[in-house]
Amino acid sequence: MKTIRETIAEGTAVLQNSDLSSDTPFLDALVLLSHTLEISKEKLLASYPDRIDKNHYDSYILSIKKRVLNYPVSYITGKKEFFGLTFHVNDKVLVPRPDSETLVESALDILNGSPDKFSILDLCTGSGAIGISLKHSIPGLDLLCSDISKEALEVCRKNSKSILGLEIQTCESNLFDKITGEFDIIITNPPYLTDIETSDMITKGLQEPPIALKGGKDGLDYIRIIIMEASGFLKEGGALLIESSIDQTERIAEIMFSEGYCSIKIIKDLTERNRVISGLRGSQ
């Protein structure tokens, strides 16, 4: 049988020569073999001369074939690292992106030095990565995670149990339809791709749920509703935090201003690109 080095090289070559929209074929091949053998990437690299048995090899090649079909690596492995935590993911939820860590950090900046007992709504929660990361950082937070998808909320609850060791509050709701109460912070990574962008991604074989991506003609259909309705669910001085694409942030800030939010900020991600828009309800 082939050595681990040869097996990784084979997987990398297959990915490089495919139509896959990935610029990290070696890393993808490495992660998939690490998952197949159930060892760390570091141990895998140290085991280059070792030979791989047929069952593991066949399983690995199957994973490579799935990746060629544009399955995200995280769907194949069933997990994704986010904010230093390991989240369970499947094809019912969007794979958490590093960009979304800016949302978590922005909320933590607001909460810094504040009492633990703050109420937070994670709207369009998906896997629960954002809300659960916040509660992991500040256990005393009163957290509600909501989503229109029942399947997504099942993933969220699974992550809550595995990461926090408890079952958080969840609500199956189309945006604010079934939400009650008021919150100190409403945080959201809603669908914000344009219809054309979403169609292009589906044409390229995207396997992530379109419901978590498609935001209308200009990508702002859900964001407009969220901005208009969130003020009715925020405490006085409460904060609304929204993630969007780079070229939407200025327009979203304008919509927030027109709806009466104040102290509006556009926050950059780690690559210094506009990523999060925040605004406060009230006159603070």
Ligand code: GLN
Contents of the next structure:
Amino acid sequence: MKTIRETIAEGTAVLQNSDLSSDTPFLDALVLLSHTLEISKEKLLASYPDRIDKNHYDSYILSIKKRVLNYPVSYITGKKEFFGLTFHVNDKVLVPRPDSETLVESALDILNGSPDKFSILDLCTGSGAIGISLKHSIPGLDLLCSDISKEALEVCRKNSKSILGLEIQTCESNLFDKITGEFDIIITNPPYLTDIETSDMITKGLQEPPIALKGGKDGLDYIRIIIMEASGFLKEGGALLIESSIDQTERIAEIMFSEGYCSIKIIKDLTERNRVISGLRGSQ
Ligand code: GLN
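Can you swap the form predicted on its own for the form predicted together with glutamine?
Whole complex next, starting from this chain.
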């Protein structure tokens, strides 16, 4: 049988020579082998001269073949790191992106120094990455996670149990349809890609749920509704925080302004690109 070194080299070469546009074929091959052998990447690197047995080799090659079909590495391993925590993921939820950590940090900036009895709604929660990361940082938060997808909420509840060690409140709801109550913060990473961006991703073999990405002609279909309806679910002075694409932030800030929000801010992500828009509900 092959050595670990040869096996990783083979996986990397298969990924490089496929139509898949992975920027990181070596890392993908490494992560998939460490997942197959159930050992850390560090241990794997230290085991280069060892030989791999046939069963592990076969299941590794199977996982490489899935990756060639554009399955995100996280769907194959079933997990993704976000905000220093390990989230379960499957093909019913979007894989949490590092960009969305900006959304979590923006909420923490508002919450810091405030009493931790704050109530938060994480709308379009998916895997729950945003809400659960916030509650992990501030355990006293009163958190409600909502999503239109029942299957996504199952993933969210599983994450809550494994990360927070408790059950959180979830609500199956098309945006605000089934939501009741008033919140200090409404935070959301809704679908915001344009129809063209989404169909381009589908053509390239997108395996993530289009329902989590597709936001209409200009990508703002859901964001417009959220801005209009959120004020009915925010306490006076409560904050709405929305993630979007870089080129949507100015337009979203304008919509928030015309809907009566105040203290509107555009917040940049780690790569200095506009990523989050926040605003406070004014008095009505
Ligand atoms: N940032 C995601 C992407 O570019 C889109 C997330 C979303 O639509 N909420 O794939």
